[in-house]
Amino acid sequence: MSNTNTNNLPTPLRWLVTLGPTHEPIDQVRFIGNRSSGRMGLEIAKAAKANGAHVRILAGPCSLPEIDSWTDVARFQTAADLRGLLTEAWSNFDVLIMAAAVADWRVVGAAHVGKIRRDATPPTLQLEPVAEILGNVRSRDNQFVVGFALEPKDEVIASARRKLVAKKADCIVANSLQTLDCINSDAQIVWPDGHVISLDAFGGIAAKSAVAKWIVAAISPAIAQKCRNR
């Protein structure tokens, strides 16, 4: 991908932002999912766009009206859908923000056709792990990958450090479980060299819109360095 346009001006960085949950179907009515709102991913997309980036959103099944008016957006339902969209799009982008909350399990085999009727015997569901997505994404040396971790507060940094390796990310945004469904975030950024950046200027927690701008500002120097030869 060239880094100049016809006027010899640098082309904007291209960010690919995934957000929201996945829904893994049980039948045509029910699914295995999670409570991700997609808000943090959307706020990061808005902050990156305000900084001049071209931003494409891959959005799961979440209710954020702003997504419907976004210029470049694609929707997914399942982890398999998201994997397919990433496989198709990632080579054309510079930065991947993997804020989507992918379900950990899915029902073995195809979803039940129709609706499983309620009766005296509840159905037994056999589950299997959802295949890892981010750790299997193929990236070039000049692409920058940001992963996310959501864990109890006393475990989140250790989890983020493990995910740095498992998910082959350039950094991990770590959020405590206590902020799930909140308008605020206590995000910290964990780097491969071991150092952690916290929201000290905000007293450790702030509105997600402010935290998203902080995240974009904090990772931008590393992005510029790694993507300089795009």
Ligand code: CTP
Given for the second form:
Amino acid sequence: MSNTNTNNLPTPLRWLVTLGPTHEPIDQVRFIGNRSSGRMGLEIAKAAKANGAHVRILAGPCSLPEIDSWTDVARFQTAADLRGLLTEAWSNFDVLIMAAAVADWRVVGAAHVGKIRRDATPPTLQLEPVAEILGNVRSRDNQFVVGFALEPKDEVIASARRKLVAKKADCIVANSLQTLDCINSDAQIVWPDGHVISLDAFGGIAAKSAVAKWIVAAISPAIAQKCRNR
Ligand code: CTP
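Got the form predicted alone; any chance of the form predicted in complex with this ligand too?
Shown next: the complete complex, the earlier chain at its head.
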């Protein structure tokens, strides 16, 4: 078996966790960003590590002190940075937790050098779409991919089902918009066979730390199955 080391001990599963927002620059001062705190990704990273996994965090611009002291961490600012880090690292990992909140648009062309002054004519920003990252990631059959979806409550499951296919993920963790930047989460997990699991034991919503442990426990059997021949 390849998933043992030279002492014949099982090597830990390697998890790659992306988290936080991206910042797409307008000038050297301003950016297009979003309200993602990175908290859910960090809690999942902690839960996976507590289960014995090796966990690398790819973190966007968010201010969670625990990220700075994480042993294996790299930082990104833009979606392009994240794509580069992910593309370079992914083949060395077993599990991808794509919790990063990637910007949908960025300013066309290079960012303005310096600062656009307030007394200048208000700028008209020409935007272009940010290319899809997760849906274009190349994965092996023995790698496990978790995508996320942030949606209005009444659309969350239908949209997560669409994203499951579009993003080629093994499951989607779907959250309602109301829990953005909160300490709580109402996550549900949508699986390819159509079934959905919810936080019933917690009354539908719980602290992100508890939800992260629930997510890691819920996906671990499928990970063990898919990554058994790593
Ligand atoms: N994602 C990605 N690349 C993008 C945008 C999103 O890889 N350019 C990933 C996110 O990290 C997340 C999943 O796709 O795991 C869903 O992100 P979300 O923002 O909910 O959806 P979008 O694809 O941006 O679609 P929409 O804005 O229409 O909901």
